[in-house]
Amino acid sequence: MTATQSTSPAWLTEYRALAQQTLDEKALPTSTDRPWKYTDVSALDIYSLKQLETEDQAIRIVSCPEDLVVRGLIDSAHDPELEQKIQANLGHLIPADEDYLLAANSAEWTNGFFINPKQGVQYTEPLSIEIDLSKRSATIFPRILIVAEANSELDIIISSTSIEEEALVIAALELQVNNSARLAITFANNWGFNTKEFTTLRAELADNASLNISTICIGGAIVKHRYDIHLNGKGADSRVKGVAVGDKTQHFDFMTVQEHNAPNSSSDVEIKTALAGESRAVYYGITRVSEEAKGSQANQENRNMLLAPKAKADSDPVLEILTNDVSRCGHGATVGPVDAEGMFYLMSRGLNKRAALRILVGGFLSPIVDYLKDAKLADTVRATVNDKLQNASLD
C-alpha cells in the first residue's frame, strides 16, 4: 500500500480493498467474454514492467483554461468542499469489482485527476493533457473523474506518446455531464510500437447534455478503447468518431455502448480504419433504445479499408430497439480493399502507387479528421498518417 493510499478516506480505502480482492479472485478476461472475443490478453502480465510511483511522472497538464478546477483525486478527496462530489461519483460508473483490468486500475492509480468545469462557464481554450512514456518502459494506471456542471462547456485533448520498448497503459475515465453541459474529449495516440493500451470511458448525460469523443489511433501493439455512454436525460446527445491506421501486426479494438434511456436523445458513432501489413481492427458496437426513449435517433457506422492482403477487420454493430417510436435508427459496416478504379485513375495521372494511396486514404479518413476542432492537431494527424503510409507494408 502506498503512502497516498494509506492516508485515503475510509470510503476510498474500502473501494481499493474491493479492487484488490477482485485481483486476487478473478483472472484476465478471455475470448468467451463477448467484449474480448477478438482481443487475446491471456498472456498479459500487468506487473511485469516497473510501475511508476505516481502518474505525475508520466502525465502532465500542458495547458489549462483559467479558472478551471483540475486537481489530484486524492487531494480533492481530502478537500471538505469537494469530498462529497468525489465520493458520489468515483467508482459510480466503474465498479472496483467489475473485471480484472478495471480492478487493476482501481487498486493501483496513485493520484489521478479531478476535472470540474464550473456551472455556466464556457471555456474558450482547451485543457491539454499529455501522457509521455517516451523515456521509460513502465506501466501506468491513469484515472480521471470529470464532473461537468450545468451549462458548462469544455474541450479536452489527451495526447499520448511512448518509447519503442514495452509499455502498458490501463486507463479509466468516469464522466458526469450535467444539464445542458457540453464536453468534448479527443484522444490522440501516437504510441511506440510495443505499447499496449486498454482504456475504458463511461459517461452519464443529463437533460440536453452533449458529449463528443474523437479518437485517433496511430501507434501501439494493442489498443483497446471502450466507450459506454448512458443518455439518461431528455435531449442528450452523444457523438463518437474514431480513426485507426494500422501496419505490421498492430491490433485495434473499439467497443461502443450507447444507452438511450430518455426521450429525444441522439447518438452517432463513426469508426474508420485503414489497415496495412498484418494489422487488424475490431469493432463491436451496441446501441440500445429503451421503451422510455421515444423520439430518439441513433446511428452506427464502421468502415474498414484493407491496404494489404493479410490485413483483417471484424465488424459487429448491434441495434436493440425496444420502442416503435423512434426518429431514426440505423447501422452499417463495410470491409474491403482500396478502390481499384480510384487507384487506376490517380496512377494514370502520373502518381505512383503510394502517392495515390495516400490521397485515397486521406479522403477516406477526412470526414473524421476534419471533425477535430483543433486545426493544428488535425494537420499533425494528416502528416503522421502520410508518413506511416509512406513506409507501410502493402504486400
Contents of the next structure:
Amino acid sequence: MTATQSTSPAWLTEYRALAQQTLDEKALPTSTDRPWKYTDVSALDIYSLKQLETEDQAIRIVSCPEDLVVRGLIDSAHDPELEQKIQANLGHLIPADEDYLLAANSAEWTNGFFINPKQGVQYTEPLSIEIDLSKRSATIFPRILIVAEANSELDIIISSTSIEEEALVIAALELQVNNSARLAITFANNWGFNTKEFTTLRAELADNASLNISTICIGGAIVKHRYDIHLNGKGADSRVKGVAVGDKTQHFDFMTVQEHNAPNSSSDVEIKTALAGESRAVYYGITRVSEEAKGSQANQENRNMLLAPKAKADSDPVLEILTNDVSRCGHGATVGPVDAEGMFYLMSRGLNKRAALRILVGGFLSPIVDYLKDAKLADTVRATVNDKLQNASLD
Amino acid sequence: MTTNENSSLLEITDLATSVTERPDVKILKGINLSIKPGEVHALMGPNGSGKSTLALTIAGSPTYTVDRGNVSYKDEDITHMAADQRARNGIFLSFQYPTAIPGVTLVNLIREAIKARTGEDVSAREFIAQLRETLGRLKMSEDFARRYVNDGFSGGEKKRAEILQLGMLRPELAILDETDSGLDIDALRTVAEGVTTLRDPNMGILLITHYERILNYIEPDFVHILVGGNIVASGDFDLAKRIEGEGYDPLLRELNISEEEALI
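Switch over from the form predicted alone to the form predicted in complex with its partner chain, please.
What follows is the entire complex, opening with the chain shown before.
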C-alpha cells in the first residue's frame, strides 16, 4: 500500500481491502466462465511487471475543456464538496469482490480520475486523455469515475500507445449518466505488439441520457473490452461502435451487455473486425430487454472479415426479449472471407490484391470510422489501418 | 509497347474454358476472334451462349479456367495473366452486373484505379478537373461520383458508373458486357453517346448485346453470333439487323445447328 492510500477515507480503505482480499482468494477467470471462453488469461501474472508508483506517470490529460472538473480520485474523495458524490458512485457498478481482474484494478489503482461534467453545460472541446507506456514496460491500473450531471454534454477521447516490450493494462471505468446528459467516449488504441489490455466499462443511464462508445483497436497482443450498459431511465440511448484490425497473433475480444430496464430505451451495438495473419476476434454480446422496457429498440451486429486463411473469429450475439412490446429488435453476426466478387471488380480496375483489399476493408469499416466525431482522429485511423494492411500477412 | 496499325489489339485463338469450381461445365468451345485498334465488334447470342464468360475470361476472372487456346493482347500472351495486370495494360470490362462496394466512393475507386494504372498519384486538382470534364460529357453530376460504388444504384446508374470509369481510365480495349440491358431508351442513348464521346479513335471495343438498338449509336464494324460456346457466324451490321428482325432460329436452321448443340 502506498502512502496516499493510507490516508483514504474509511469507506474507500474498506473497499480496497475487500478488493485485496478478493485478489488473495479468487483465481483468474478460466474458459469455463462464459465471458472468457475464447480468451485465455489463466497464465496471466499481473505482478510479473513493474508497477508504477502512480499512474500519473503514464496517464496524462492532453487537453481539457475550460471549466470541466477532472481530478484525481483520492484528491476528490478528500474534497468535502465532492466526497459524497465519490462515495455514492465509486464501486457502485464495480463491486470490490466480483472477479479477479476487477478486484486487481480496485485494489491497485493509485490515482484515478474523477470527471464531472457540470449540469447543463455543453463542453464543445473534447477532453483528451493519453495513456502512454511508450517509455517503459509496466503494469498499470487506470481507474476512471465519470458522473455526467443532468443536461451536460461531453466528448472524451482516450488514446493509448505503448512500447514493443511487454505491458499490461487493467482498466475500469464507472459512468453515471444523469437525466438528458450526453456522454461520448472514444478509445483509440494503438498499443505496441506485446501489450495486454483488459478494460471494463460499466454505465448507468438515467432518463433520456445517452452514451456513445467508439472503440478502435489496432495494436496490442490481447485486448479485451467489456461494456456493460444499464439503460435504467426511460428514453435512455446507448451506442457502441467497435473496430479491430488484426495481424500476426493479435487477439481482440469485445463483450457487450445492454440491459434495457426502462421504457422506450434504445441500444445499438456494431462491432466490425478485419483479421489478417493468425489474428483472432471474439464477440460475445447480450442485449436484454426487460418486461419494463416497453417500446424499446435494440440492435446488435458483429461482422468479421477474414483476410487470411488462419485468421479466426467467434461471434455470439444474444438477444433476450422479455416484453411483448418492442418497437424494433434485431441482431446479426457474420464471419467470412473477403468478398471474391468485390476483389475481382477492384482488380479488374487495375488494383493489385493488396490494394483491392485495403479498399474493401476501408469501405467495410467506414460506417464506424466515419462515425467518429473527431475528423482528425478519423483520418489518423484510416491512415493507420491502411499502413497496417500494407504490411499485414495475407497468407 | 506500341501497337502496329495492322496488328491485332486482341487476338483470341481456339479459346475453350470451363467453370473453375466445376471443371465438367465447359462453356467456350474454341473461340477465334481478332480485334484491331479502333474496331468495334458486336457479340450477340441467345442467353447462356457464353457471352459474359468470354468477357470475363478476357478480363482475367478466376471464375473461369482456360482449358485450351490462348488470348493475346498487344502481341503478348495474357492467357494466364492476373486480372489487375491486364487492367493496367489497358483492358477494361464494363460489367453486366457490377458489384456494390459499400463504403467506397466512385471518386475514391477511380482515383485508386488511375494510380494503379499510371503508377503515380495524380494531383487532386488535376484529378478533379478531369473528373468534372468527364462527368460533364456524360451528363452526370458530381454528387453521383461521390456515392458508394454501385451501392443502392438502379440498373441504369450502375451502367453509367461503369461508363464513367471507362471515361476516366481510358482503356485501349473496352469490353462492354450488356451495357445496354436494363436501360430505357433515354438512358441507353446517354450511355451510348457517352461511349462515343469518350472513345479514343484507337480504342478497340467488344460490345456484347442482346439487342441491335445500341448498335444504332455505336455502329459495329463486325458482328459475331455466339451460340453454344462457338462463334457460328460473323458478318457486318446487316447480320445484327437480321437477328433483330427474325431472332436466332432461322440462322441456326440455316447453319444446321440443332437445339441441343445451341446449348452449352
